[in-house]
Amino acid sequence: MSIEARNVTKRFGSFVAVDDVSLVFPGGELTALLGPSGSGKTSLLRIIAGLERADAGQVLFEGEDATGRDVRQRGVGFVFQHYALFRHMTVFDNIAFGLRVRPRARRPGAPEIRAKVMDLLKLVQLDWLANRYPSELSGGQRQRVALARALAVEPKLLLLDEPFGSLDAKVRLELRRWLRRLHDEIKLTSVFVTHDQEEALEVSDRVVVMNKGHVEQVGSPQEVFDQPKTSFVMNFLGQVNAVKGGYVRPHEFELARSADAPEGSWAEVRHIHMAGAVVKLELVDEAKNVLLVEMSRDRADALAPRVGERLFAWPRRLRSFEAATV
């Protein structure tokens, strides 16, 4: 099911959380609303469930406007970053809620709602844990229930908000490549909202990436890291040299011990930090800047740089934006 905001104001006060946003959400596709804290994504998701109205603006399931509609007509599956689980019920029993809340004449029966709460416990590979209950499940665990109980009432779309946010580092990693691996299987129309970069351009099909409730850029993840349209996106996602002349990733230095281009400046190595395949270096240069530069082990294994000593480093790609500001 595609999904259009068309022109879209929220205001809290004199606040303007979402400033007239047009964005189209294609269907089958899972598209994240990247951005800092106050920049609008989970106003704007919120609009899109039902659970917030916006002042001015429409939203459209499928070219129907749906603005009317409240967040029970709407077919919405809503996934939070509190997993939101009832303590007192099995984890069975939560899957299997939305399905026993149904007026009388939707309501499937006892045998088919076991049946469907079973197939999504194997579908996110808990079926083992249908009896525990919330306080007896890991912190993934609890997320992947929440999930399986948005999927229980066979959404139109599926929303999430910071899913995987309360969650310590290395089980956000797992879940999200778990997240990308499920909707490539059920290929449910998703939206999903962080602030986590990293996240948007591992997990997404599109990324919109948003500030001061507005959309800087649109595009898939490549695009939006690559070729980055304002100096918020380019700043935002990643870590960035601010240079004269413009900007440069750290990846896109290059080091030598001699003046190998025709722009570039000597820098003393303050600090390298050797852990893990991509090795990390500060230096300062002699207008007193800061340059991240990030090479890969084998290319800092040859040039075998060390703490104190000058070395030469230049762009190989620079970009420049208009009023750019760092």
Second form
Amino acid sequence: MSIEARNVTKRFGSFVAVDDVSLVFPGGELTALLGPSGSGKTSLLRIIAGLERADAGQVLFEGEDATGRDVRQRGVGFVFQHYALFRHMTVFDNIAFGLRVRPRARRPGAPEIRAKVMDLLKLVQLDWLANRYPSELSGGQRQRVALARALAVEPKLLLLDEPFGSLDAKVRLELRRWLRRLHDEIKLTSVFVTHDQEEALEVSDRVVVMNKGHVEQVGSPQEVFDQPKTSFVMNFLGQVNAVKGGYVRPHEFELARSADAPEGSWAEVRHIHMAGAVVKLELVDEAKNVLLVEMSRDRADALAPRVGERLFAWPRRLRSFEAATV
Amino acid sequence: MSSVVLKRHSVLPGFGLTVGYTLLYLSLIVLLPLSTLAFKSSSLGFDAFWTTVSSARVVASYKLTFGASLAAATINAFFGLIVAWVLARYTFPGRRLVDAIVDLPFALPTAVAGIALTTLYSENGWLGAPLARMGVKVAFTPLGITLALTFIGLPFVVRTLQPVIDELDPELEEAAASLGASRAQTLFRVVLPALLPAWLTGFALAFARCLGEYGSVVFIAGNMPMRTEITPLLIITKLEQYDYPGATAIAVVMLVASFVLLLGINLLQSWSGRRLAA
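Next up, the form predicted together with the partner chain in place of the form predicted alone?
Complete assembly follows, chain above in first position.
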């Protein structure tokens, strides 16, 4: 199901959380709403879900106005950052909840509910935990139960609010790859909110970068990373060096022992971080600016930089933005 | 389950000291007076004990005390829940004032409450007069006793529930709504089960408080034997007649009955709370 937000505005007192945002989420895609805290991404998600009312603007589901539709009638699966599992119910009862609260005419019988819940538990690979209580599960397991619970009502749209936000680093990584695979399997229109650019770039089909209630850029992960439209997007999507004439990403710097480029400057090596596949260097140029440079292990081995040494640094690629405001 | 660990390393040591203090304190303040109660009443001998505690007048007072306390605690369980919900969930002008008013029954001398309620609800009182015209007598009836006990018990329910409602994440209600649950389903299947352990605790505290209440009740009760005489008053009456063994015998019955009831409620509460442990 495709979703459209038209001129949506949301204020909290004098703070404008979402400022006249218009967006289209194509059906079947996994979209990331990416931005720093206070950028309005969660408010926008909650307005789409019907958990929050927009002060102005419309929300359309499949071209149909759903602005005034109650959250109960929207057919939206919502996954909360802190899972919001019902603690007094077992995992099974949590997932069955959405089916059991249906009006009698549409409520499946107990055997169908059972079959459906067990299918979902298999889908999230937790069928062995059906009779546990949420307090007995790990964070990653809880989030998968929350996802299964949201999917149980067969929503036309899945919304996830910082779904990996309260998990530790390793579980985060596993779970987001798993979410990507799951999405490829079930092809449900999904929107997830995150402040982690790596997560957004890795998981989603499309990224919506938000800042201060506005949409800065919409595009595929590669588009927003390689062709950022604004200095904000450039800065938010990765490490950036601000140099004379524009911005350079650390991996787009070239280092050499001789000045063989027109642009560039001499800089002294301060630190070398050799651990990992990518070698990270910190240099200080003549204007006392710190330059962050990344290069492959092979290139670093060939160059063999030493701390204290002076090297010539020039950008292979320099981006500048009109009316740049950092 | 691992085996019972009595002592383990911690930043704040003092297991022996604190447990020793706890036992001593409980012994001096609670167990010692209560054991003298049992001791004193035992001087009666079993037959006299039984005659005292099972006389018609005393049995009528048990019924009244437990019945009115149960009714008052039940009323408080419902209205206290609403008050606690409003105070925890909404902000409105005067909220702090309302919050402070809830504590008044804690602080007010119970006799003052009793006299105030009696004045209000007696047949020529502000509220009692119109009620009397409708044929409802409040003062000097079991209804009046229940009213006084309701006044006394309210803060127990509110103060027990309020922090739990504060902690209850509104996201739970949003999750239920997004899954299609109606407002009633959200309330009865999600919110109330989560509040149940604290609710039972509040109910038990209010109930226990009511069982022992004396000061506020004696004024509004009228204290007619067999009809509006509560057990604590009977005990006082017996004391005034220097019938110490008789007074303690009734007290022992009250004590045992209250203990059994509270133990039951506590077991129920820990059963419902076990699953909620995060």
